[in-house]
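Next up is one chain by itself, shown in structure tokens, the form predicted on its own.
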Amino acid sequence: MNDAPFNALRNEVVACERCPLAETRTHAVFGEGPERTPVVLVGEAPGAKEDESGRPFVGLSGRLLGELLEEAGLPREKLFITNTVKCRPPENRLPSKAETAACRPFLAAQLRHIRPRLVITAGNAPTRALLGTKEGITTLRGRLHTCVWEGMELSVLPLFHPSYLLRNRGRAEGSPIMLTLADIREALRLAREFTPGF
């Protein structure tokens, strides 16, 4: 695989000014992990530890979900991680209609350019982005989803968000903690079903 059109989406990504959050951000958020994988995961937008050190999943949720990811047995440096919006909206609010549009060809090339076997969601927003659906994350995880997006078949597995997790931190049988790892597990064993040694 040819490093060289990713890097130049990665510049591209860095210098975009195609919608108004271009104006606000500190850094925009291209994404990080290894170009050779079968799983990316794929979150809403930055927040603000992602939005000041150009890092997605950095700040408080994000350091849940590599602590989840890790107890799976799949840690976050197997996995190329990125989000639908590549800035920060301001005060962390969801991305508008516009803004996901914009960044959605930087996703789309992120995507064809690693051509992963899974695709794993993190909440609604991108789940519901990459599905076309309107129905909401507790009704969509748990279960393994095909699509076609943007001209790609793709298996997705979508995860309750891990700012959601946060606020419901227990892990009594059935918590969504516990079926997050449940699903994160899941998510491993199709991994290397579709990809042998990964």
Given for the second form:
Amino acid sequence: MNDAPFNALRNEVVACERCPLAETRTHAVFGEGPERTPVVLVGEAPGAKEDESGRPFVGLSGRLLGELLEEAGLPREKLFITNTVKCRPPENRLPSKAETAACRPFLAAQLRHIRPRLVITAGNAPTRALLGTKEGITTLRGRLHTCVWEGMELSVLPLFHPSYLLRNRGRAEGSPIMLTLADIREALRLAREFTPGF
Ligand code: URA
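Switch over from the form predicted on its own to the form predicted in complex with uracil, please.
Below, the chain from earlier opens the complete complex, with every other chain and molecule after it.
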């Protein structure tokens, strides 16, 4: 695979001024991880720590997500991790429809380049953006959904958003954390089924 187009895309994202989030961000967060991976994880948008560092999922909720991925046997280093929207919305508000639409070509270009066999979505925003569903994450999580998005056939497995897990840290049977661990194990099982040797 030729890396140049991905680097060009990265340069485009970090310099992007397609929407007003460019005025308030410190860093646009392109994403990180191997380009040659069968699994991409898509979150919502960078928060304060991500904006500060330019890296995805490095704040408190990101750290929790990393711990759960590790515990379930799918360490974050094996995935490409990015967000639906690459710049932090002020006060961590939800990205607007216009902001999500402005950033859509970047996520589409990333997925077109990596061609993942499985996309894990964290929370409602990326799940709705890809699947076009109205149902909430509680209904959709933990199951494989397929869609055609920007001309690509995607297999999507939604998880609870880690900021929800931060507020619900109990590990009783059936708790959001335990469900998420089971969902990540299912994602790993599917990834190995789709890509033997992963
Ligand atoms: N950090 C990210 O990079 N994305 C999220 O969705 C939440 C925290």
